[in-house]
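Presented as structure tokens, the chain that follows is alone, the form predicted on its own.
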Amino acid sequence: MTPGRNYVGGQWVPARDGATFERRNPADPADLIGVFPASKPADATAAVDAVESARRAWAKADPEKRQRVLERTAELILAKLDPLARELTREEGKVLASATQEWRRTAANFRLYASEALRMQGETFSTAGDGLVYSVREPVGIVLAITPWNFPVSIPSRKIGPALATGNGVIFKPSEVTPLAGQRMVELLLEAGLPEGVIALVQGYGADIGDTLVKAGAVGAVTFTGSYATGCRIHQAAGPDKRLQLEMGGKNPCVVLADADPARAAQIATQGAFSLTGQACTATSRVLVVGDLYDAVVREIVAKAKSYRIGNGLDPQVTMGPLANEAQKQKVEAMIAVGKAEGLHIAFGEGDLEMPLPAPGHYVAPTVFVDVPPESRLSREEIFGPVVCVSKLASYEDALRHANAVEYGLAASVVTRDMGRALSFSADIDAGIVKVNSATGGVALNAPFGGFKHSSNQTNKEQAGHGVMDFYTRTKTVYLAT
């Protein structure tokens, strides 16, 4: 068992209360992985208070001094990555394959961003008279970094990454469900030698310390990953002096037109619906088959879902481990039973398993809903779980109009023969990412990253591309004069 603790001005620290929660192994939860405390309002603002003590430390550094914690963070990554993936599988029950290759990412994203320490460019403008008119970019000051347990090494490393390159504080509050991957993240950027005090890593429920992080006033902005309820909460509580770069979820639709081979539109379709068993902001949660290859597509999904080993993700032969936690298991058991309530076929789930659930752990099946109607609550709401609705559709415009009417608008997929009308779709679909012949998960670490409508406050992407640093950095104009 690892003990857990916070990270607080330079020392690993308790709550202040003494209070903790356990995390528990989804594939085996007798398997304790940790006890971590249970952070309360105090803990959040001496959180605060020792970052605004050391941040500006940080923001006067050689620049190439971030840029070596960085790259030595990746370093030490790739190095203990067998360890760092085995221990990733524990906590958050995604299998072992890709939990290393999460952590390979992560060393990419902090390399990535490495590069960036040494970009922070401003800009000089033409004036009249002998004077100087000059832009610099300076550090926004304090970066609140929420992030949440489905991918909790990947996504944080995005965020931290690019907030310490341009000489940032942060506080790092992880999901309480991957509290031990936050901590390793925070281990390994102090032994690639980032300063004490410039970083906190503080541990526990949102519902106890969102607010107090939120809206403390040193706090310059907040980066977030997760649901759109507490996005909206995010929202509310920051207040209008603060940037907000808020990352919700996704009802993501794969269109199948009428001249896709049916094999491949499955594999698509449930590479994106069941990897990371289906709990991936990006993942497939609806297949739209135009036409007569219905009855098709519907088998080749059927016998892609059957072929899904199920179990502990340490298992180099299982493909789907479990879902992160009890809650998470009750809350897509509810929705499959919202399907059954609602009269809808099941054409593979439970009851199609040639082998029973394992027991314990925290396990659902793959599970593929078919004739699934617009109105149903499983076409309308994320589920976040390896369940998947299929639907038919007369034509590419009853297709679309199907994908786009939802409140998401994340990552949307299309799988045809036809160019041209890829290309339309790619122009129509109202999703921030769109997919041609390829599944709706799985993005480039060099492109942006984020969504419309609910999924995203649409204010400034995330991962990379044109403009993404600007998110952690303030423009400050100089008049200069002689």
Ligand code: NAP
Given for the second form:
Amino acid sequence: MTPGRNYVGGQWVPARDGATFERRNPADPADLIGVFPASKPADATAAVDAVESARRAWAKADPEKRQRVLERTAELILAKLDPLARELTREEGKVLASATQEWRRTAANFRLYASEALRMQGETFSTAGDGLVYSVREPVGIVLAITPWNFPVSIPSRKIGPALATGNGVIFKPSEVTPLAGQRMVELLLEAGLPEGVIALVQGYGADIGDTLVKAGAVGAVTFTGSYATGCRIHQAAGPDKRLQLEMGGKNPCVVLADADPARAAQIATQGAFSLTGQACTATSRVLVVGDLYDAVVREIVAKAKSYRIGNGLDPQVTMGPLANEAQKQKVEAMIAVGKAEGLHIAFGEGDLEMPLPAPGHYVAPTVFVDVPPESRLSREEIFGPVVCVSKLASYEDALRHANAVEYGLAASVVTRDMGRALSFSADIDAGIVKVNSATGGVALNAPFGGFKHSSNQTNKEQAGHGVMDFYTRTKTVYLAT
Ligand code: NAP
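Moving from the form predicted on its own to the form predicted together with the named molecule:
Then the entire complex follows, led off by the chain already shown.
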């Protein structure tokens, strides 16, 4: 068992009051992953103070040094890929192929942002006489990264990577559901040569330490990924002058047009809905089928749902792992109960499995609700589990209207052979990511990522592009006279 620690001021330390919490394997709760510090405000304050005293030297370090540390981190990840991926499956529950893919993406993110260390550029401006007006980019100071459990290394890497590349100090608060993944990330950065104290790791419950971290005066920017409710809380705590990036939930539609091939549409819809056991912000949660294709698409979706092999993600035969913990399982089961209470019909669910769900473990069967009125609660609220709602719509216009009629706007997909319709859909859908003939989940490493409406606060979207680097730097304008 790995001893869980905070990392503060160059030391691996327990919480000051000695409080701890346990993390267990969601596929086998008897398997204890580790015992981690349940930090309190005093630990959070100590972390802020420690990074504040170390960050300036990092900001002034040769950019090539910052680049090398991030590149070396990527190399170390790839050298240890298999044990890292196995450990991630054991802690989070996702199947081994997905865990391997996540660590690969994490390495790729570090490599991508390593190169940004050399691209901090300013501008010069025309002015009268021999003087000079120019702008420089500098780090914002300390970046606080608060992250969810569903991508516990790749999401942090697209925050910590650009923050460190641009010379910031970092405070990393992983989810309490995936503390070991957070600890591994920091260990790898240190092994790669990150100077002591430039990063702090604070484990524990967001409710205990979030406000202290967010409100700390030395924290110049907060980058958060998680639920809308927590995002609102952070927004309130941050006050008006703190730089904030909030990437939040989704209720992502897959719209199937009348000219689509039903089998392909079902493949796209179920890949979006059931990958990662439905625990992706970009997961397909609603399938809106236009016209007569409906019955055929439902048949194909049910066949796909039936084909999943549910179990421990370390088993190579398994294609769907457990939910991340008991609380997530209960939330998803509660939403299934809401659907039943609303009188909705389940075309495939736990009762249709050929084998009972494995026990123990936090498993939920792939569940397909059909004939779902788009106005129902199930069609509007994020579920974050392997549950999909299929609805029949009379026309493209109806489908588009319902696709947009939710509070979120993260990802959307359309399945059609008609490229004209695909282009209009891309223009008219209120979503930050639009996929034509592919699943809502899965995004390019080098493209902007983020949503509209309740899915994001729209500030410098995560992942790639100048917008990202702008978030991690501030501009100073210098007027030079001789
Ligand atoms: P969450 O409950 O909002 O937690 C996210 C992070 O915030 C965790 O580290 C959590 O710590 C922390 N936190 C909780 N309360 C806090 C507070 N008062 N102040 C500061 N931080 C606090 O979300 P989750 O359950 O981990 O993740 C699922 C959600 O994330 C879904 O809504 C999903 O759609 C969204 N998500 C969005 C994206 C995206 O890119 N848009 C990507 C992935 C996930 P604790 O774990 O200790 O509570």
